[in-house]
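Encoded as structure tokens, the following chain is the form predicted alone, with no partner shown.
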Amino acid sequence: MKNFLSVNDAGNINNLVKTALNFKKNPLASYALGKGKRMGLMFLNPSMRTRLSTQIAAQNLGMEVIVFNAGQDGWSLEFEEGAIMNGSTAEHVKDAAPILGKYFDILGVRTFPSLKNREEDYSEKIIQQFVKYSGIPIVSLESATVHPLQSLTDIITISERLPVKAKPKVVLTWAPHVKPLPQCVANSFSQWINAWGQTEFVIANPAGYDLDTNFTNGAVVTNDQAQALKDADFVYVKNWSSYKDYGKIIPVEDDWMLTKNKLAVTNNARVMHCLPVRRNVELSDEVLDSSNSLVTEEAGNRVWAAQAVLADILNGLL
């Protein structure tokens, strides 16, 4: 692959999963692959698991890694074409990205949506400008609409725990939160699960929280959480703000936090969450600390997802 921005860059998902699981067994199997190569990790917003797992993955492949917090370690960046830069931004991405392309062989970029302008966020303007101007492969460490490394991780985690049945049931359920969150993880999980095509996929969310159908086509969407959870094998819990009433928190009367009682109708479902998680808001302690929870295992798999992607890109650079 040239870039890794969404499932559209993944090629054969099962092959990526197989590569990732092989690295999990032998992390340094391709240590020579990245020798003499350098990766930059640019963060325009906070990160813990994505930052650390991608850094470890690159080092497992023999790469040198440099982490850079834009706006804190360097100049604040401008992304508007034709901007008159007489405000707070000091450097245009058109000037910064080509230089990063000289310093690095691969560049990882993490950015968040504004949650103010849906058209602008969903155009993926920021990460696309790094693609346009850097001249090197770009890896999304999360963008305005998707989080592909997380979604590949999720499929790896599900693959390791697949029950013996034709099509296990996977449910993505909305959960409450104290502040508006982007649709990135939910969009991306939906996109990847649909593209993978090996599960029965149901999305449960309150009225007013339907995701963009460009990401959910292929899934059953319902406002009935209890019905969605019935006979589920995997339950993925995530909050997102409204797509229709963009970036807003719409009041919800029903209780959508996942509890142990709600899991009673499932097929002893394994529970997933991308982390960080608001305990006893999104998920109860009794679920997170139970044997049903895969959240720690899932987070651990972030390394192998990133390593599989980076290995694929490095092979393309040979």
The other form holds:
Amino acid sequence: MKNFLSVNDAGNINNLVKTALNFKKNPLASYALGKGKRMGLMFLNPSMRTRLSTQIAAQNLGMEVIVFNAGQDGWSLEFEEGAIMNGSTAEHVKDAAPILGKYFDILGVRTFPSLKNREEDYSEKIIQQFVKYSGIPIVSLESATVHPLQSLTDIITISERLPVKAKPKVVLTWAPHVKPLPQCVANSFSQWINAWGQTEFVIANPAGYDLDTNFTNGAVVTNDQAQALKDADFVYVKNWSSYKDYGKIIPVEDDWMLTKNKLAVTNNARVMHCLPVRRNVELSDEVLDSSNSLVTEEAGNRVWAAQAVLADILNGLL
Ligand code: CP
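Same protein, the form predicted in complex with phosphoric acid mono(formamide)ester (CP) this time rather than the form predicted alone?
Expanding to the full complex; the earlier chain stays at the top.
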């Protein structure tokens, strides 16, 4: 692959999963692959898991890694074409990105959506400008609409626990939160699960929280959480703000937090969340601290997902 921006760059998902699980067994198997190569990890927004797991993955492949917290350490970037830069932004992406292209062989970029302008966010204007101006492979560390390294991780985690049945049931359920969050993780999870095509996939969310159908087409979407959870093998919990009333929190009357009681109707479902999680808001302590929870295992798999993707990109640079 040249860039890794969404499931559309992934090729055969099962091959990527297989590569990732091979790296999990033998992390340094391809240590020579990245020798003499340098990766930049540029964060315009906060991160713990993505930052550390991608750094470890690149180092396992023999690469040198430099992390740059652009939001704090760098000049504030301008992304508007033709901008008259007499305000707060100090450097245009079309000046900065080519320089990053000189310093690095691969660049990872994290950039969140504004949640103010849907059209602009959904055009992926920011990450696309790094693709356009850097001249090197770009890896999404989460962009305005998707989080592909997280989604590949989620499929790896499900694959490891796949029950022996024709179509295991996977439920993505909305959860409450105290602030408006992007739709990225939910969009991306939906897109990857649909493309993978190996599960029955149901999305449960309150009225007003339907995701963009470009990502969810192929899934059953319902406002009935209890019905959705029935016989589920995997329950993925995530908050997102409204897509329709873009970026807003629409008041919800019912209690959508996932609790142990609610899991009773599932097939002893494994519970997933990308983290960070707001305990006793999105998920109850009793679920997170139970043996049903896969969240730590899932976050651990972030390394192998990133390593599979970086190895594929490095192979293309040979
Ligand atoms: N899940 C995830 O992307 O975590 P971070 O925001 O800590 O990277």
